[in-house]
Protein chains: 2
Amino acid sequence: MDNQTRLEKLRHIMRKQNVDLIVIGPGAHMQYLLGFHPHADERPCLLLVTTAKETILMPSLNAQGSRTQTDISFCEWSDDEGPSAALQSALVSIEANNATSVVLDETMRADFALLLLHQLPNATHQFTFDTLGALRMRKDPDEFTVLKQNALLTDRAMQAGFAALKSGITEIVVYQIIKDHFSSEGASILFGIVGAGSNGAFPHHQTGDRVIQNGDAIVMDIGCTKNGYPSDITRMAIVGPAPDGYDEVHGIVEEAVGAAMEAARPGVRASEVDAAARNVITKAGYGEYFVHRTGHGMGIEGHEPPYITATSDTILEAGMVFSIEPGIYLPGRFGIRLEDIVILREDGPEVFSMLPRAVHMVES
Amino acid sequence: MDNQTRLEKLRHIMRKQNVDLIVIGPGAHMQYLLGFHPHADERPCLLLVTTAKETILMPSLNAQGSRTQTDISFCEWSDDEGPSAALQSALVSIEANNATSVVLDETMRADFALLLLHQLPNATHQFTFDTLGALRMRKDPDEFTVLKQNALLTDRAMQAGFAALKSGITEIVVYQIIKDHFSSEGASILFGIVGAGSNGAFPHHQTGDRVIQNGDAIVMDIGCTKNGYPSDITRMAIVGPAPDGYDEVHGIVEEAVGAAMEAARPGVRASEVDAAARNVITKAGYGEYFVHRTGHGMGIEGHEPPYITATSDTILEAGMVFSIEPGIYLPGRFGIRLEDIVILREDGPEVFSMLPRAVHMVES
């Protein structure tokens, strides 16, 4: 889908609602809506739409360089002057000085929101789920062809990964032979969990200089970015023989992401789909251990809707990208989680990965 | 300076200034006053200080992980339950839940500001400028240590990149040899801007595939970050012989440069070395081609204050680490621009590199 297309959906869904501003920060919201967005620091720079019209609050000293990507307008504003009295102009340029109902991008940073809600008093505000969020949900077949070339290629680190596992490397060296392999293959690692034995029950366990041993369950939550896209998996992996009770608790979780995706089908609730993994790890007694949601949307950014959470109303729809990832960790002992980035087909999740999500085992 | 010193030299000038209740997100803010921050995402988590007490709202799967690095109260909150009331208990808890004079972290996401903004509706807010912006700004020793070091890490980066020039090469793989020679030295590249002849005239030009070619002057604008502080330096390079009017302009940058050093004392606004720079390029005919501000803090954050802008109204004092990088950007022909870091000391500032500011010329 072109750039332009997206701006015209965005507005239908605008006038649909009645929004008369929508404002974005430089992230990925801008990505999804201009192909680009300008450097992103402390100098506001805000992309303002209303149905009819949009332009550019810009750093001037950025301008030259965004004017060679876009030929939208801009407000531009330099260090000497700061950005009020063009954010002004701009807001003029575009008729929404007195706009009433504003939709804010929820990432800009909190200076940025609060000096244009400084200068819209009588505006009620929102944040993009509504809007652009929704947009954003539904992946067109180009998104679809890169998020899974990405997979793909993390399979391929992530069998690297399982490659280099034994008894006396340390979490830091398997992470830094994922990076390799994601940069042997023009890519950028996004993120890489290596968490080993007790290490595994923090979910966002820092990656360090843990020594991997005999008997440690390993956790290994992997993602790269790619084309402006991500990728984001996890497999478990052991070294020697399983810790006691691994076998059980993996297959608990194996089923809980069987739930899940029976449960995942268009017209359903995502908080559906939260409840059908967790009401498999809370019936064989493991709830209080899984202490996260069961998945969130991928698409530019890492993290964003749907997120597949127990209060979540959101209605799933075909074309949504987001992952399964139940899990349990044991304070002390192991963590388990397995996940998978799906996208929801009419008669259901197609995952991207190939990898199986079996244990991936190691001889001692 | 630890982190408990840290904090109570933040709750003194809390008190000087009567403000009620700080709240900082997780980013560098946090890492000054806690020594690292929870994992950021789309999950509110605030450091919440008062002049008393602090708390933490934590996202519950990150609390385990945290608590190994800090013995502040957490009020946690889980994916099912959402932020709303723990923040409410974390207010409570603190007694902040009347506060009315309240910092806010100005990186933070706007929907954690307005989170919280929404739970104190009688509170003003101001940002960090005045309070833990000041801290910051002055550096302590260790910090001093840290930055000099990575100072003289990307001098060698420079060189290598020098090296690297050769008519023919393309400005992004001149980026890699920089970025290689980071990682060398155990550095990640922060940033990376190879601007080859018109491409020199954007400030921030996104590095790319353009071939330098004889006769094209280079500016080299490069940082890495390494235990927990970047580095930032500007110098220029010429392949083959100087463009025409290069060495003009690059006098006036030059004496542009030394103006502000001269201009930077203890006492003096940072307007007024802005001013300096400034004036030198102006009278020379080429005001309207320097087209951003001399110059911005460095510490945790590659920017931060003292912003050396027209506007600042900052007194500079000992211990504040600036860079000074007045340019001049000439479109369709070139860009010059010099960028050294220093330390202001009692009797003027200390330049952390020690490669010379003079184009470095590469034979044809």
The other form holds:
Amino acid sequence: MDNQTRLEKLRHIMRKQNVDLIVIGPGAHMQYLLGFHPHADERPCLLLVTTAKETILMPSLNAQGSRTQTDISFCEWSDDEGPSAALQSALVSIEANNATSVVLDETMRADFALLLLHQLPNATHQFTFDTLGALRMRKDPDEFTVLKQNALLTDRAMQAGFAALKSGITEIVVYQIIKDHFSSEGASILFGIVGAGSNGAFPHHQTGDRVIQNGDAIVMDIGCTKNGYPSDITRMAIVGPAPDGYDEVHGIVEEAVGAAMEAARPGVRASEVDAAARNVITKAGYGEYFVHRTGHGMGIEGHEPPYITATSDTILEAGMVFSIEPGIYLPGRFGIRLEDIVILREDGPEVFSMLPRAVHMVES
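Having seen the form predicted together with another copy of the chain, could you give me the form predicted alone?
No partners, no molecules, just the chain.
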């Protein structure tokens, strides 16, 4: 979808919701709308959008480089002038100096937001969830294509990690092999959790120098970025014989994944998907060991709405992309997490990965 189409879709939402002005700082929201964002630092830089016009409050330091990326008008300011007068000119130029209903980018710096609100003292304000956020949650076909390609690339990186596993190798060496595979396909590693044995019981384990041993169950949670979008997958491996109780717990987590997949349908609350996975694990007696949400959205950012949590009232819609990743973490023993990224279709979730969730066994 081209950037002008995205702006027009946003304006359609603004008209329906009687929003006068949307203000966006450098970051993922601006990247989504414009295809770029200037360097993010302490200098106020704001994209201002009304139902008819747009402009950018632009530090003069960044103007020349940014001009190669967009033909939107700039209201420039320099360090010796400060941004206030330029911001007032920007608001006047798009006829927003009397705006009373303003949507603010929740990720922008607080001082940027206060600068804007000082200029519009009578405006009510809210964040982007129902406007730009709602637009970003529904992925278009081009986004789906890139996300799918990245998922398949990550399948291959996971298989490279599997191939490296053996007794005596360290977590960090396996991480490096995965990282090198991403690089070989033109991607950059976004994260790489390799948690062996008891380290797998820490959901966000920091991959380190632990030596992998026979009998270790290994959590492998990896992701990359390529073409402006991320990937994310978690699979399990075992070197040598499985730890006591592993097969039972893996089966419970797999059942929880299946329950969440079955619950995920357009019109369903995100909390219902979380509950479907959580109920399986709780019924099996491991509820206290499922210590995180069932999933998170993914798009330009690796974590973005919708969040699949016990408290989320978000109504799922076709086109939303999110993870389903229940887990059980047994302190001092092992952890198991199985994660797939899905796009929600009218008849349910479509999984991006082609890699089975069955545990990868490595002979000792």
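Numbering follows the first chain given and starts at 1. This is a predicted model, so every value here is computed, not measured.
*Asks:* Assigning each C-alpha to the rigid part whose superposition suits it better, are residue 126 and residue 185 members of one part between the two forms?
*Replies:* Segmentation between the two forms puts residue 185 in the other part from residue 126.
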